[in-house]
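Quick heads-up: it's one chain on its own, the form predicted on its own, in structure tokens.
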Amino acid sequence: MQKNKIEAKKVSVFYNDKKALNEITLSIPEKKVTSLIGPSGCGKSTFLRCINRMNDTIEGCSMTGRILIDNKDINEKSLDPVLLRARVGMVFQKPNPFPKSIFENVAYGPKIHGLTQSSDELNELVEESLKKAGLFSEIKDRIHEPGTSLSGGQQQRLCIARAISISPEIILMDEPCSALDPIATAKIEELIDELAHNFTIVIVTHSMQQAARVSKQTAFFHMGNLIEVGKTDSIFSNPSEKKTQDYITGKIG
């Protein structure tokens, strides 16, 4: 029986008086990859940022409706957004390593959350996270060099290692490959596949080919509305909505 990790119920988002999302209801299954696709400005990233309350940091942004993770409302007053973001990691469009060493980039989260008791434990956790992100073998002799000295694709994997170092349950990815070349993109996609065994992943992507390759479920957004959601192969081979069909065949974009 498929368990849903995230449930969005009638979620609307406003930037001051402009409505960016219109009553989105969407279930996201546990330990699977869900892709959010649609034209630029259709609300995909806005929806993604609702899941870890990143929109709280935007002035004039407000939300109605509910988002539940494991049946608990993430917008309850009693819930500390910092603790929520420890459970919900985020990887952004452009790799954004801290201006610190590779080691310090990954050690930062575990240190502030007090996840390790000793430097040996911390070293082990950093190594494990880099291995899970498929980066350790490439950089093991340079671990104390700056994270910014890595190539773009390596930096993005470093950001993924940083996100998973605090053992989140969910990883949000906002176009994680849009700044990368095809070889780096293929590595990240391979990694997403691996990570889905242990994490629930929600990815916003402009690339329909990428959505088709990495995700089990795809949701199509258009002008702030959720038009259609379903199994990825069905959405691409046999969509039930004309708008989805038009987007996939390039009539609208």
Second form
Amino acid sequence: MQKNKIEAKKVSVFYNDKKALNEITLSIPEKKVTSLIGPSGCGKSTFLRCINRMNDTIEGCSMTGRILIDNKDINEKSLDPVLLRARVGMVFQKPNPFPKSIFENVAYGPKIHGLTQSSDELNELVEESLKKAGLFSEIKDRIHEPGTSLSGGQQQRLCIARAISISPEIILMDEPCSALDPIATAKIEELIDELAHNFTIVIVTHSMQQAARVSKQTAFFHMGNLIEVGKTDSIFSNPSEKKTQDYITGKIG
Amino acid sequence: MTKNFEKINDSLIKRQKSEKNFKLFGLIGIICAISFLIIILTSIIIEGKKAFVSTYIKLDVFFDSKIIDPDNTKEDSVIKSANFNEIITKSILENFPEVTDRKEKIKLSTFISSSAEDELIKLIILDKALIDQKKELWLLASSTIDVIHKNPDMLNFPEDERLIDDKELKWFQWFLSEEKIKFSANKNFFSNADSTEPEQAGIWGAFVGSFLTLFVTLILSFPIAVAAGVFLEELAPKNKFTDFIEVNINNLAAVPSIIFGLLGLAIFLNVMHLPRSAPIVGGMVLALMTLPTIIIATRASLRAVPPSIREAAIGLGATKFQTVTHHVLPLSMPGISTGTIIGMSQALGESAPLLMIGMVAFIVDSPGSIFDSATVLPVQIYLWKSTAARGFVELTAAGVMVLLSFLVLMNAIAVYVRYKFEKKW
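Given the form predicted on its own above, produce the structure of the same protein in the form predicted together with its partner chain.
Below is the entire complex, every chain and molecule, led by the chain shown above.
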């Protein structure tokens, strides 16, 4: 039996008075890739940002319902969101490396959380993270150059390396390839396949092909509602809802 | 289609004409601004550059032991209390044996600045072998002679419009013809504080005063303003109360500076009993005035940092405070420091609030600490401008030149800081 890492129960999100998500109930399996698809403004990114409580930083945003990670409510008062975000990493739509060196970018997370004892250990961790993100061989000679000097695809892999440097259990990806060209996109997708062995990954994507390529489970959002969720193969070949069919055939979107 | 084309073509002529007019107005504005600037600067420089030299008169000084040290003690204290004025008068009279009248003798002796006595005392104390020797020396002329020497066209004025009478003029012209009068660098201007005698007055006291005052201003306003800006922009909840504070900070930036001076007078002097005329109080008053400027600059540059940087740090599990101190603040530092330097140069040029707390006093010593009485550059300029003696006209202009150079230097630093530390992301 498949173990579920994340359980969302009747999650609704409001921006001031505007309802952005309507009672989403969704289970996300451990160490698999789940993709969230749907037209712009359907609430898929909002849902993603609930999982590591990034919405807390937005003025006027509130949430009802429960999200459980390993059967623990993440919105419990006793849980510090900082601790949650150390367990749930995030990769953003636009590559956003810090304007510091590549090394500093990856080393930042372990440093603030005090994960390493010595600088040797830190060097090793940085190298390992860069290797896991498939970036090390390309940049090993310029690890102290600014992270912003890399190409878009490399920057995004740097951001992934930065996210996995603190060994989170879950990685959230918010349209990680939307700013990238097809070749860079292919590399990231390959990397996602690789990472799924060790991490639970939730990815928001605009591209249905991408969802079909990388994910085991797909959830289709529309106008703040979860329309359908299921195995990626069955969603794309045999959707049970008409709206899903309309979307994947290009009638809405 | 052709109909539209004609319509568009017609309106295009109109549109381009208004653009042309706008450009013309802009150009006229810039030309006006530049020409005013040039006029101001040249008039200041023409007048001010005269203050950087002073007039010296050559005399054969005989250090008569009868006057300096009649008992041959060679004691410094004896030398210091000797009547060197008599020595100078004698040396100058040597050149004019025909002068016998007492009043005329006094007039002649005032050709030399009273500070020359101190020069001679120093000389003798350093080298006592000079006693009973004759030495050819260039002595600082008095301000009246200096003014006449610097403005030769005054020689042709009628006697009552001139600073000197006909006899003095004759003597002056004798010195000229004998080449016993010359210009040399004005050392007093850059080393002395204020004085009642223009030839002895200098800007150094005011310069040190300005420096100490700005130092206090910076130490107080920078940390407080940056902390306030960061708190309001990054940490405080956005509600009616913070909105109210924000509006008031913006209003504070527009409060006339003399009000801050009155506040300083009422609180710092009358309630806290801090020393009057001291840079510590001046700095505190100017810090109040500079605070809103730096807070506004801080908030603007914090806002200019892209939210993606904040998200990246928050997403990694950095606390809000870590996000700000590790990422946002370093990135906004160029903007904050530029704003600070601009605030500082405003403070440097400020005189009104300092008048209120007594920094307008006549101070002959350079301040040694922030608790000593001091004045600042703009106030010194104001003081000189309001003094009657003719010699202060040049000093005023020279003071303006020093103040402006200080300002240009600070603004250049601001530009450099912005250029050097700006990071791309």
